[in-house]
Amino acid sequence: MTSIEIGLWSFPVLILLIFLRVPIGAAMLACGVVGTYLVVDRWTPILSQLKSVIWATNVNYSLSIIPLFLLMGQFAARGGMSQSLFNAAAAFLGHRKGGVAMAAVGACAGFGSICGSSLATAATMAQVALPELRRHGYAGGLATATLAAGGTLGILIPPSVVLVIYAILAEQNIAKLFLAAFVPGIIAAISYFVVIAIYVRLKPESAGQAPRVPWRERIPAIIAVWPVALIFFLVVGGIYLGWFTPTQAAAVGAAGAGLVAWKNGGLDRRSLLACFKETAVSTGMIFFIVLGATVFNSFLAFSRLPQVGAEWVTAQGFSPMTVLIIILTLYIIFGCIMDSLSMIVLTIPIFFPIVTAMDFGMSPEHFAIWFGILVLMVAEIGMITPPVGLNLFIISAMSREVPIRDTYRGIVPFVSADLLRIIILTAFPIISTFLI
């Protein structure tokens, strides 16, 4: 067996191995040790290999604002602000026709702005709009469909922990990534805005209407996300002024998002154990995802299947926009059956030295800065997307009482909203790149 042929074959046992419940990161690892002796007939590269390869990971500067944006995300769902921005949308959308709805997506937006995690921002504003769009009538399929999609608004709007990924990977700006999700993300939003709009006027009876919320309310539940507004400016802001970098501004946003869960009589000394322990623990399964993929990705360097796949679409002739259409369509693929930073670690080494020998008319940074915001909203796209969309069995997990198909239904409309934007960025990238 050629060296190519054993890098072919080590992506069905992989998704086999993930199919079996074999962590990713394990998964992607034993691929890789075992892909690199079948290559090189001997063991000591490997050694070597994996004792250099595990201190480099794991002592990347860049690394170290994953667990800091991880710990606000874990002092922000303890914090109440939540529940916070949930009431302040739901105040001024609720009385509208599928405005409960709404103000879930809307809250989930703002969660988004100070979280960065998909799956955390699905969760925890679960736990807080599906009571709500129970309460008012609204359709079992609507309100987990909506919760599922919203949640994906974790990580496109900054800062989000896969673009920080994306941007070691691919050598880019965190700072221009960041700045570059930003409309984007508030697209998407909208998009499932219009969506829900569309969905009650054509189903009527599948959304109930909260009574409007006077004025002298409104004002005090706006207030009452000042702590979420003012975090997202010290982190997002406080990067693009220059008062801090990355990390640091990663530092401040914890301590502020600390704080404020303080304050609020969310955060004891339970609690706060409790908030370093699931903090370790995602930070723990990042980074050996982030190694499994190294190594993974060192063998097929070995295998030589990257260089010869880009030699091959090379010879084909393929347009670029073709190769770019196909890889996104591998993502949304590849997003129901995994999660978006497996994806992201996985396939960029792979992927983007392709398109990136190729001419999309663009200077190399907004070339890889508008191909960082396609591939990660696309591979949000997969996380909706079913029949092993992430998102869909995290809702489901906590809507038992909704039969899941009502889940799968419901959510078709959101993702051929996705899909709509999706064509929209792909053919006018100036809207990612315009503010960089």
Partner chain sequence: ADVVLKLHHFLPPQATIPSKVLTPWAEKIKADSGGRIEVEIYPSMQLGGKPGELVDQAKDGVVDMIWTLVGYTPGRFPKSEAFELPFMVTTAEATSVAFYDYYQKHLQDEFKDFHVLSVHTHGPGLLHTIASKPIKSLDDMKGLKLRGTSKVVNQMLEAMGAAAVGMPVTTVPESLSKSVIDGTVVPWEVTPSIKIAELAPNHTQFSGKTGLYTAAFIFAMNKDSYEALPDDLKKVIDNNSGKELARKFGMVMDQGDVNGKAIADKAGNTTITLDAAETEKWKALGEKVTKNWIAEMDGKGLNGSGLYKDAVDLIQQNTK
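For clarity, a rigid core is taken as the largest C-alpha set superposing within 1.5 Å between two forms. Numbering follows the first chain given and starts at 1. This is a predicted model, so every value here is computed, not measured. First, how it differs from the form predicted together with the partner chain.
With the core superposed, residue 431 shows a C-alpha displacement below 2 Å between these two forms. After superposing the rigid core, the C-alpha of residue 201 moves by less than 2 Å between these two forms. Core-superposed comparison between these two forms: the C-alpha position of residue 54 differs by no less than 2 Å.
Structure of the form predicted together with the partner chain, given the form predicted alone:
Single chain only below; no partners, no other molecules.
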């Protein structure tokens, strides 16, 4: 077998392993180890690489941001910030048709601005908002779907762990990517409002209404979210204004969220340990995926497949837009069965060189940022597309009385809104790049 053929064969093998439920990091690592051996026909190179790869992956200043962001999200969840966000959003929106669900989305957006993770946002907000939604007579499927979709705002609105990984893989500036993600993230939140508004008008029986909250109660409710505003300003503002490097900002944010949680009495020794445990599971999983991807990608480079593949695509003379649309469609299909992070670490090293070699009529940096935002959006749909959508799973796990079928049905309008948004962002790159 030529090395190109070995490179090509690695994909069916990888997919087979993934279907056999081998964790994705392990599957990529195993394929990378065996693949490198087959390509170079000696064990030395891969054995030598393994001497330093786990140290180099874990001890890496750019990646240090990830456990810090995850810890920040945990502190924010314990610090009562999710509750105050929901209260504030509900004070303004609750009395409208579908208003409690809109408030849940608004609170998700707010929480997303200080949490880098989609699942953590979904799970945290669900704890607060699910009981409220049910209390106000919202149908089970609408309630769970709203929170699953709202959870994706955790990653669409900066800070965002997936964007950090993209920035590292594509060697782009994290601060600029965060800034670029801001407007598309807000559009996502607004589109979810619209989905809910239409949904409750078509099916009025699926939602109840909360009483109108007078202004003298709205003001304190909005003031109560100051810690969120402060942390968001410190983290995202601090990165953008150049006060901090992204990793410093994550450390400052984690410290700030920790202080707020401690001050609000939500951080005794026991809950501190609980925060660490949650962070441990997520961090361990992410770093193992990154480790597996590192070895797998270096195997692909040894096989020369990405290079030959890029040359082949270029030689076909497809228009850049065609290639882009094919890639985005592939992501949406993969996203039905894979999680967003694995998908990105697996594919960016292959797709990014192909598309950067093409002319989309903009500077390389603008293109890289636009492409990053598009990839983020399509990858994030994967969190809420059946059959495998981690947000759907976690919300279902938290609301056992709602059958997963109802959640699957309820998510359809949200996924449609996502698809529409991706079409708009693809057609108008300026939405993603004008702040840069």
